[in-house]
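What follows is a single chain, given as structure tokens, in the form predicted alone.
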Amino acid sequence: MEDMLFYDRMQFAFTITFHYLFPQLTMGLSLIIVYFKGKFLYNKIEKYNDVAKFWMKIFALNFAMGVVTGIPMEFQFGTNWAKFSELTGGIIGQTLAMEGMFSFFLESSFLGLFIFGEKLLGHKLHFVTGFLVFLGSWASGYLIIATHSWMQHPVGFEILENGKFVLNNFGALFSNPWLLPSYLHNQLASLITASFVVGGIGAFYILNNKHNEFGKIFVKTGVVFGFIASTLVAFPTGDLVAKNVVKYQPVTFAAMEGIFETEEGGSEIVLIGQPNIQDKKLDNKIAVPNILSFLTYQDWDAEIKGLNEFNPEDYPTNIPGLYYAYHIMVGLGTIFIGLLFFALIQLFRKKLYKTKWILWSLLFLLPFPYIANTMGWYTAELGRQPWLVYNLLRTSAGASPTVSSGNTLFTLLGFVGLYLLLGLLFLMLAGKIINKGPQLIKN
């Protein structure tokens, strides 16, 4: 049973991690495309229309990859997680169906019109189609995170005698206190990814003395959007998400922060440390006293419960993984804010495009928002374990009892091979688009 559960979780973790590499870019990029198209309508400078269409090609490629890699996850609900689907399908099925029927079709329909319909529609209606693509992508994220938020903090339901969860308050599903902070945090994090992709490709152009005019537009846009998004990801949205974890999942918060024992007189914030599960402590830690209590409760001396206050059966099943995922996310977010702050200063001083260390940093850091986003989702998912529906349905009770570990491992290896080929194909196609550059796209 343990092997079966391990491979079930590994397969879903791998497929959803690879899948989310693509939506996290499309959601953020859709907003930047709307900005470029709107700027063209406002000042009638043709190059902004060219860059809007250039990035929509990157968007379309990512969208296609997201669709292809997203479909297998739906089937896993019926194969590896059939019991979970049977028990909770009456609730999560509604939001997932809404995402497919409304958001996905809105996004995909108007994506085709944006790519092929500019001459037919005219620039104003072309802008509307781009805005509707943005609206569809962000609505899709909202409905997915509404599903996820219910699993983290279940509301508006009742459990029937046969153990099935049914929704008795539809409004509660969308007024879940977990939903809005998580949604805004996630969407801004996707905007960080898009900003670094746009800025990183712009830096690549400038450093290679290729498409310089467009490179400057990309770097400026990436720096401005990225700094705003990075700041808002930390505060207020990240702060609100952390406060929800403290309130509704205190054992998860203790594990995230590496608090093994409740500290009197305020809790320190750990900058560096390695969890030692056997001895229930952090090794080689560097910490700042009382800061965590102040950030959490705005009280320097507030008590934060340690893991010793909770039943070991309710501990997150992978405390080191949760701790490191959380701290990698926070650490990278801090680096993003610092770099983009210096880049913004150089932009105002009109020296950004000649400051090579910043351009190289933007290019080098291009993959790291993907890592930060992945670590953020790992923090959420590892933090909820050992529950599928927090405090109500354990992960072990949601797996399919008839799917063997051997079958799951075999299909997992198949996914690894297939997704490796898809990833290489994506990089080849994206590289071809980037190499041609936006100036080749004309009306």
Contents of the next structure:
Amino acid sequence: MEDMLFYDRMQFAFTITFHYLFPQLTMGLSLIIVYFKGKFLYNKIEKYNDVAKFWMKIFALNFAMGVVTGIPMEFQFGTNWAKFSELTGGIIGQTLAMEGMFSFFLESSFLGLFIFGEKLLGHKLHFVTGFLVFLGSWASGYLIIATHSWMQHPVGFEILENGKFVLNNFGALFSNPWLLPSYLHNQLASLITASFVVGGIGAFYILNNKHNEFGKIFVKTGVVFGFIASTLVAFPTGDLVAKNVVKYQPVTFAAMEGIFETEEGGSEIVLIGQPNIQDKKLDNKIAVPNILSFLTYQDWDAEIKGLNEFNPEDYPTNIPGLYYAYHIMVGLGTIFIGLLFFALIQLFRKKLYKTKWILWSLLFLLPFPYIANTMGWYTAELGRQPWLVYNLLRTSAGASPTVSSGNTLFTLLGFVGLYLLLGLLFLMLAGKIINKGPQLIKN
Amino acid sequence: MELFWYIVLMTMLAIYVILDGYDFGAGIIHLFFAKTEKDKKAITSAIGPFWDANEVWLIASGGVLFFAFPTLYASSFSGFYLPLIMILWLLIFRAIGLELRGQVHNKIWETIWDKAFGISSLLLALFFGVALGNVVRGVNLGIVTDGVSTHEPQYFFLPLWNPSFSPQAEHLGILDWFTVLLGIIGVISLTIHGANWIIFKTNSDINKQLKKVIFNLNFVLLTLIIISLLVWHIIEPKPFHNFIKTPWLWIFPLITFTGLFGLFKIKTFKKDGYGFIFSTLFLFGGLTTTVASIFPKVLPSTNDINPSLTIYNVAADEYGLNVGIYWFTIAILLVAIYMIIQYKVFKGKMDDIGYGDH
Ligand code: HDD
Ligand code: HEM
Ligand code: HEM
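Moving on from the form predicted alone, please list the structure of the form predicted together with its partner chain.
Every chain and every other molecule in the complex is listed next, the one we just looked at coming first.
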């Protein structure tokens, strides 16, 4: 039984992590493409239409990957988490079905038009189809996060005698206090990914002295969008999601921050340190006193509960993993803001395209928003453990009762192999498009 | 309320089969009949802008199944674990075959993705037929051995096959001679359906040949259907029970045979779209007839200890089903609008949209 759960969790974690590499770019990039196309409509400079078309190619490839890896997600609730699906399907099925009906149809119908229809439709309608694709992908994110928020902080339901969760307030699913901060935080985070992809490829062009003119547009767009999104991701949205965690999942917060003991007179914020579960302390700690209390409660001396105040049964199952995931996300967020701030200054001084170290950093940092996003989700998911539905349904009670571990391992290996292939193909083909550059793609 | 969502779900599934069915069929035709680069282009162009939206019908049906009939979703998805995961893998291969082929111009590359697209389409058509076979045949709910149920009554698990390969064995498998028979019917009917779509949407050189193919396959299809009806009583002791009780249900078999016999006239059709209409009727009728024959069961039990799953014992709670109607009505209207726009823009023959020339 333990075994079986392990493979189920590995499979879910692996497939969702891989899936989410693609939608985060889809959601962010669709916004940037709409921006380029809109700019072209406004100033009629052909360059911007070329740029929009160039990103559309990458977008289409990325979208296809998102679709093929997304379908297994929808099925996996039933295949691997049957008990969970049976008990909560009437609720989470509701939002997931809405996602299919409202967003996937919208996205997929108009993507075909967006990609093949420029000539048939003319520029204005082409812009509209692009906008609808953007809308579809953001709606999809919204409904997924609504589903996820219900698992983190269940609302609008009652539990029947047979253990089933039944909905009794549809509206509550969408006024869930967990939802809005989480959604905004996540969407901004995906905009960061797209900004770094656009900016990083721009930097690549300039450093290579190829497609220079386009490189400049990309770098500028990436830096501006990236700076705005990075700032907003930390404050106010990061702050708000963190406050939700303190309020509704205090034990998770203690583990995320590595607070083993409640400290009187305010908690310090840990910058560096390795959690040592045996001795219940952090090794090699560097910390600044009282900051955490202030950030959380706007009060320097507020008391934050440490792990010692909770029942070990309810501890997140992987405290070090949770702690690192959280610190990597926050750490990367800080680095993004710092770098983009310098880049912005150079942009205003009209020196950005000549400042080599910034261009190199932009290129080097291209993969890091993906890491930050993944770590953010690991924070959320590891933090929710050992619960599937927070405080109500244990993860161990949600797996499929009749699927044996041998079968799960078999399919897990299959997914790993298949996704490695997909990943390689994606990188190869994206590389090809990037190498050609916007001008050649145009026709 | 259960009945309403049952009808919605079955309709959505039928739409899925009709729409993605022509994609699968096109894949099979591509595998066996497309020889020149031009034929291949024509075929992929005819489905290119549509397949993704078509597949969404599967995702959306899955979503409706999940929220309206959570117990059925949980039971069947975990019980049919292996074939479902394989279907997922095949869907992935088919999609990347279609999408990636045109990205690199190299013979080996193109051949690999052509085959990936064709073979996975073929296997998918087979699997979907087999799936239907499994649903009507039923499963050993609760995994009863020696008169004892070893799991909760709504759960089961099927291996891919068992040595006996029989639909009446004590230990059932996904594949047995009955389900494979339905699988083959699936492949043939979707091949016909796909061929009709290609005739409808392209001016390809193989269209003439495809009409012959359709005509011949139609005989095979008719024969197999007669065989399957003759053996139906093996899996359902009173096969036509529902039809006798509720005579208006005869409309479904009637639709099926209208489609089937209509197709024998394929060579005389004046308009290219007629064939497609008939194969659509056939698929719609065939599916509805099959599920109507076991209604209100949705997954029959093959043992006497645990009851079959019916739409009434797998449905979600009343409140959820009621609110669902509001958003679903809005959503389905929007979907209809998108589809109208999509098919309006891509109307007529599509040989030249240049699909795959990324
Ligand atoms: C580029 C990506 C990125 C960056 C730089 C940040 N985040 Fe984040 N974070 C995410 C990407 C992300 C995410 C992937 O979008 C998550 C996962 C779940 C969610 O809603 O957003 C997330 C979740 C998440 C959670 C967990 C919420 C939960 O348990 O459900 C917290 C507490 C924070 N974030 C806080 C922050 C803070 C204080 C940041 C300050 C810099 C920060 N994040 C930067
Ligand atoms: C809103 C969408 C999501 C939903 C509904 C969801 C739901 C789930 C479920 C049902 C599980 C299995 C049970 C468990 O071990 O907790 C799980 C586990 C997991 N998910 Fe998510 N997830 C979502 C998004 C994500 C994303 C985007 C990522 C990563 C990029 C992610 C990472 C993980 C990981 C790492 C696990 C394993 C946790 C563990 O083994 O302890 N999830 N999630
Ligand atoms: C357990 C969670 C998840 C499930 C069940 C799921 C399911 C799916 C499915 C079935 C698709 C294909 C849709 C199509 O054919 O167009 C898809 C794509 C997509 N998903 Fe997910 N997904 C999950 C997690 C996430 C998360 C966390 C996000 C972001 C917030 C997300 C955003 C998207 C987007 C934007 C697409 C559009 C296609 C693309 O990726 O390019 N998904 N997802």
